[in-house]
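Have a look below at one chain only, the form predicted on its own, in structure tokens format.
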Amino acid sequence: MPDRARRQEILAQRMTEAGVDLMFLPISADLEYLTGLSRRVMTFGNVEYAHHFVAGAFFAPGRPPLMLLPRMIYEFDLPDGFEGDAVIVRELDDGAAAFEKAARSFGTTGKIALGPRTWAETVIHLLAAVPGTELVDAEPIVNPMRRIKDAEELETMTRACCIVDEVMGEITPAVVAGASELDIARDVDHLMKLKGSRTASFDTGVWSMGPGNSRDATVRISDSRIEPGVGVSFDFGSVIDGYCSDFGRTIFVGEPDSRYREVYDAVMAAQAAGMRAATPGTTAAEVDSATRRVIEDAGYGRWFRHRTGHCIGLDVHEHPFISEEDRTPLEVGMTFTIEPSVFSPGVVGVRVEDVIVCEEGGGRKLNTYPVTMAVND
């Protein structure tokens, strides 16, 4: 089990160093990391209860966390209670008064850090409760803790990666001419669930690109039937104990031509170059550059249209990003994706994606699925 008490001690130290008196985190990956309160599986629209704006917890150095939850969240998401103080706001309670009392119980606060996804309604009530306080972003305090994974976290993420590896192996024979992208995506999601994934870590993508096919990667799934002579790209991830995986491969249907083979080799070589560059002290931007340079040298730089990757853990996309603007130095234990691609509509589509952990000698994959070219008749 994670040592959340120790995590809270480190958080208090970091808050003190940053001159932050109080922190409020809404229900989020940050709150799950620090308290174990699991997030609900996301839906397309809001899932909300009476007084939902109070949902979260206050943290202050020298005090246990103070959790505030609408009754229904407490009833169903914390059935075993909470190791700390908790305020349960019931439907007929005055939610604003309960929130104000909780905020003021910490005394005078000069600086309050807020989780970056805190609802605007919560911020409005917080400013009313403690007027004149300075609000700052909590992410620079919490994210450096989360981005370095310990052995237990790495083991959990490896399990999440194992699921997608197994699903890719089982789904590959179904990727043939005439098969439906929708049916394949449905089967991917079903297989992940059967293997223990709580949910898909993001919307599953299955799409085909190639000569005579004007399809672009911006359309991640459709009711199209797969035609011969195209590459079918995959983008999907699983969730184990709150931790995410993110994975991608491309399977060719038919007989690949020389251009497809050239692009495929360039994309796989680009990922390998990024992994070699991913050593401690190297910046995220430098890993992006090392990856991108291989595809640019092959003449396909115009069609590598997204960043090289992103950190990953309790959220599928975390900071820092493996991208040209991010100068964050890598550290041992950071986990991130390296996912180069070439997406040229009407010409070719190839991608690869694996979760990588930074180690002294460079990046190591948590996935084990091969990158050898897969071709189905």
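Target state, the form predicted together with another copy of the chain; input state, the form predicted on its own:
Chain only, nothing else included.
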């Protein structure tokens, strides 16, 4: 069990150092990290209950968290329950008054930190409750706690990575000419669930690129059937105890030409270079640069069209990002993806992605699935 009391103590210290009297976190990975209250599976269209804007918790140094939950979330969306007490806001309650009372119960506050995705509706109620307070982003306070994973977190994330490794192996024989991307993605999602994943950590992508079509990586899934002569790229992840994995490989269907082989080798070499560069103290931007250089040197730099990766944990994308604008130095225990690609519509599509942990000598994969070229006839 994570030592959440200890996490809350560290949070209180960090709040004090930042001059923050009060913090509000909505239902989020931050809140799950600190209290164990789990997020619900996401929905495409918004789901909302009466007084939903109150959902979350206030944190203040020296006080237990004060949680507020709409009755419907409390009764239906938390089958595993949670630790601590909560103010349950019922349909006929005055939600604004309940929220105001909770916010004011902490006394005068000069500076309030907000989880970065707290709803504006909540912020407006907060400004009405404690007018004149300065608002700051809670991210610089909470993210540095979350981005270094302890041994237990690494073990959980390794399990999440193990699931995608197994699924990739089991799905590979189905990646043949005539198969539909939609059917393959359905089976990927289902296999992950059968192996214990709560849900997909993000929308599974299965897409074909090569000389045989004009497809770009922007269309992550389609109901078209795989034609010979394409690379089929995968992008998917599982969820174990709230922790996400994120994984990618490309399988060629048909007989790969020399360009595909050249690009494939360059992308795998780029990932390996990124891992070697990922030593403590190296900046995220430098890892991006070390990865990118291999693809640039192979002549395909123009087609590596996105950042090299991103930290990962309870969220799929966490700061810091392994990207040219991010100067954060890596630290031992940081987990992030290295996911170079070459996506050139009508020509070639190759990607690889694994979750990497920063260690003294460089990056180590939490995945074990090989990166050798896979070709299905």
